[in-house]
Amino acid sequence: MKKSELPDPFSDARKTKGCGQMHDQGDDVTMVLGLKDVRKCAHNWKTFQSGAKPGRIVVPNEEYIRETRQIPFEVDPPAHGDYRALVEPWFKRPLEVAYQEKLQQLVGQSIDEALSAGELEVVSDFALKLQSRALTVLLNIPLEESETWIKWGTHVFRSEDSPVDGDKAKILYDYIDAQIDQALASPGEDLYSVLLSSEVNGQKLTREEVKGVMILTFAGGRDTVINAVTNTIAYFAEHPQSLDRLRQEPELITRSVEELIRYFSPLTHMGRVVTEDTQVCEHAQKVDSRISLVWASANRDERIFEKPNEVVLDRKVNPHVAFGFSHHNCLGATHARTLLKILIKTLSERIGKMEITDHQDNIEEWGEFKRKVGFDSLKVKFEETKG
């Protein structure tokens, strides 16, 4: 098995009962596997919700560790709309030119530091600047903001000890409120200002409103990423002929992205809980209990995906669920795919050989499954293309 292989360990109990089963601290949680269920169940908020407690959709949860409600991930329509109406403008922005040519500087510094190194740890020393470089650009806030966030390593919530580890997120949460507070003494042309300055149904935001949007944007788009450009580096490592009929054929990038996003669904799973008695997949589900849309699940699902294990940068009809599905679908998804599609690029134009030396699998334990979502690890040589 190739090194960037991510196998489905969801196959069987997808293709026979449609569920699985974890449990996570103190719930049991049905996992909903196949992709005509997810949409069904993440489309249908009134039974399936995400306006719980805060921390409760999360898996693993983090009702423990905060009490913010992150927005407008935490919200149900018709607030959710609300909320969405307001921030999407600002998410929408890496369609702007300007916004690609200083993403096209960040990769293109990532690239050189890689060729400079000759060998680089490419989860601590690769992904995670990236990430973090990139961050400053969604956010509008100056790039050495950056250095603060990369020290903090590849995991918000997540410790070695720990899958939901309450001190880490503090350090966030504080960090956070204390750049509320700098806004506030002194407003400029970042997130941060601008939702402060901002209102919803006539009303201004709250401090607690601006946080939660805030909390959202940092742990939301920080493990996915990372392991988005992490595996699409390993993937290309390997498959070399692939890099270099994007280089051929660069029209095909666009569909390389969304294939290797579906291949890759860098978030397994997200939650929901139950307002009412119901059944899902057959099963009976009591109110107050959880599910979980396992958007990994889905997007291998073999009734919908021809050859579903098998990476087809130029897959033609690729419904994917890697950035959620319905009314809250991901707001980071267009910077993801940018600084993705981006990266792509300057890979194929600047990269002519990159070797996996060393790497360590990151390994999701849900229950009855063990996932691979990426690494933890991930050496590699880069060479520079000839001529």
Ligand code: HEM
Second form
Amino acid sequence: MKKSELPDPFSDARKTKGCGQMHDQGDDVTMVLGLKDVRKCAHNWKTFQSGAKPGRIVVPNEEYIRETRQIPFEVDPPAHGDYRALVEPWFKRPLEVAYQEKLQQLVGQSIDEALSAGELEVVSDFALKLQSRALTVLLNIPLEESETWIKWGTHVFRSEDSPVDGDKAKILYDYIDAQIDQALASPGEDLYSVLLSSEVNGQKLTREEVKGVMILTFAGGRDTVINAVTNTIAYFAEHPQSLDRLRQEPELITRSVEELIRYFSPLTHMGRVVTEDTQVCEHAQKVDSRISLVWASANRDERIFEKPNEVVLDRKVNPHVAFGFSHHNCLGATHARTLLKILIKTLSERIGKMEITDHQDNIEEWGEFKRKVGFDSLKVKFEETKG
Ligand code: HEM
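Switching conditions: you have the form predicted on its own, so give me the form predicted together with the named molecule.
In what comes next, the whole complex appears, and the chain from above leads the way.
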């Protein structure tokens, strides 16, 4: 098996039952596995809500470690739409040329560092740095701020042995509180300041609401982007002919980003809380129980995707749900897609060879399912394009 391969652990359960089961801190969670079922449940917010107690829709459950509601993620329609309309234009800025030029510079810097090191550990020394630097562009704050986030390391919101760690999460919450104080004292053109002066339905956003948006922006865009970047490097290290092809046919890069994101599915699943007795995959589901929408399984559904376990770079029809589905679809998707496109284009132009010299898999455990989502560490040798 290639090191960049991400097997699908959900295949049997998806084909035979359509659902899986896991246990999370006192709750059973029904894992919805097929693409059509995932879409149906994601769309049906009246029965499968996001606006339950803050933290409860996250798997593993975070309700014991935070009280702040993440916005717009833990809000249902119609209020969801009001918040979303407020932040959407900000999160579409990656479509602007000036934004893309900034990302291009940061990607160039990361590739320079890889080439001058010759060999480096991609998760900490490439992906974490690039993700953090790119986030300064999204927040519109000075690049130097990324040094603080890089120092937090890859495990800032969780510890080695526990995926939910209140003490670690507090580092982020305290940091955001301090940043909000600073923006209140001297407002600028950064996301904190913009949110602090914004209104929803004629009411200024409260400090707690601003904090809810900012926590989500940090948490939602961290591990997901780090895994996507690391897996991209691993994939092209082992498929140099694919990188050659994209060098010759750069018009395929947009499609290849969608396909890689489908295949990687950096966010495995996300939960919902059931508001009435109902049925999921033909099984009874009780009010106040939890389900999860398994994006990673839906993206390998053989009823929808031909050759679901292969990366088909020029896949034409690709209705993947790696960025979610319906009203909660990923707000950071434009940023993530733009970053990955620039990364792949730059790799194809500047890198002659990448060789994986060492690696440690990052395996998630969800009840009966063990899923490789990427790497805890990935050592790669980089060589420049000749000529
Ligand atoms: C929502 C995946 C990057 C911010 C989501 C959802 C998924 C997802 C599956 C839907 C959650 C649900 O329905 O419960 C990803 C992946 C990423 C990525 C795979 C990278 C490859 C980012 C980035 C940011 C971000 C870079 C911001 C910095 C958000 C926000 C939401 C969200 C704010 C909630 C949107 C809403 O509730 O309306 N993401 N995400 N994500 N993501 Fe991302």
